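Here we start with a single chain on its own, the form predicted alone, put down as structure tokens.
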Amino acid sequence: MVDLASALSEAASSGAIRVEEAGLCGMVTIRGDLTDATFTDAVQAATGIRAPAERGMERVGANALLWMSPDELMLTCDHDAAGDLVGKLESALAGQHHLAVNVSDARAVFRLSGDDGAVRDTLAKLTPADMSVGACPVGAVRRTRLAQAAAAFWFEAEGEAMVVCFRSAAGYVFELLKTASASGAEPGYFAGD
């Protein structure tokens, strides 16, 4: 039997904010025509979650569907449930052009928590994305870069962001987030935003 392990064994750092690896998370990439109601209805039937609007997310319990691109969604779920959900998606989408792949073990997930302005400041140091509340509200998904690494992030709540990157870049991304959130290095740009 294989002992599953997350990319960084739940590494954590506390500075201006808390940065921690979220541990094992289930993730399923779903690709297809998001403008086709037959496709999105089938995804909803398999997952119990309606397709989100552009750059948005929809959550039901512990599972969420995230908009990743015009033809791609990401389903987040319990790590152990990802394989079964791929099977449900394959059945619901049979006969339609689609892709449903369990990518859980190819990704690393980090949770950033603390003062909302400090979380936004940390991300703003690393990404070209506009981190203001108006441009990146709770529930909006951003697929972008953190320095030289491809990443996606979203705010679960004010002061709590989730960051996803490739597992192979987990150490690099953790060190970026740790350095950008070091105590005493806060620019205070988003203070009072």
Second form
Amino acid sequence: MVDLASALSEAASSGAIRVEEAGLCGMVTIRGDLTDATFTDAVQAATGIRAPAERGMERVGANALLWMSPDELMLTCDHDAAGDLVGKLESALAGQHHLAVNVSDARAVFRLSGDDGAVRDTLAKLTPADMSVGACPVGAVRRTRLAQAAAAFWFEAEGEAMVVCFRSAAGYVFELLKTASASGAEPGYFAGD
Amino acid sequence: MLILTCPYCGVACDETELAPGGEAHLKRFGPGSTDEEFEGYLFQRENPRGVHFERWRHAYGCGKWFHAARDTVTMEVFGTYSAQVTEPPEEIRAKISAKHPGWSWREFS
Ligand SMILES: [Zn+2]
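The form predicted together with the partner chain is what I want next, because the block you gave corresponds to the form predicted alone; please supply it.
Once more the chain from above appears, this time first in line as the rest of the complex follows.
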């Protein structure tokens, strides 16, 4: 049996907010023409989730579909469910131009939790994206950079954001998040936003 | 700081989320062209004070190439548009004309 391990063994820090590596997470990259109903219907048949709107996400239980680009979705799920879901996608999309790949172990996932304004302040120190509630509401997916590393994030709920980056950058991104949320360094810009 | 909205995913991108792709609407001259045409294609670039057209790629995002029209002096962005065109679309030209009547850039006006 393979001994599975996430990038940082669920490292965590508690400063202005809580930053935790989320451990083993399932992730499937799905590519195809999102304007083609044949494609989105097949994805829905395989996952039980309808295709999200532009820059949005749709969640059903432990699984969610995230909009990544006009021709790319990301399916998040339990780590041990990813393989089966790829199989279902492959059968549902057979004969169509598509790609479905289990990228779970190529990524690292972080959960940021705490005061909503403090979570937004932490991210705003690292990304040029507008972190106001209006520009980045719950359920909106934003691909951007955190300092020098590519990343994507979204708010699952008020005060709870998920961050995804390449596994090779996990240590760098964790240190960024930890430093940006250090106690005593809160800008308080989004507090009460 | 330059903020360009990617026409493919609608994200308001900071300049640092984009990869610059140089001048827009270049016409390729390859085998069979004259030395002057080939030199122009490889080396001759516009460097205007004012209206300019560029290519950008949403590198830290959807990954798509797109076009942008902007003013190099005021940093005003007239608009962004699809990469799958060979000239600026009419609505972009109209926006530029509203600010700079009589403008021209290469063969466009
Ligand atoms: Zn984009």
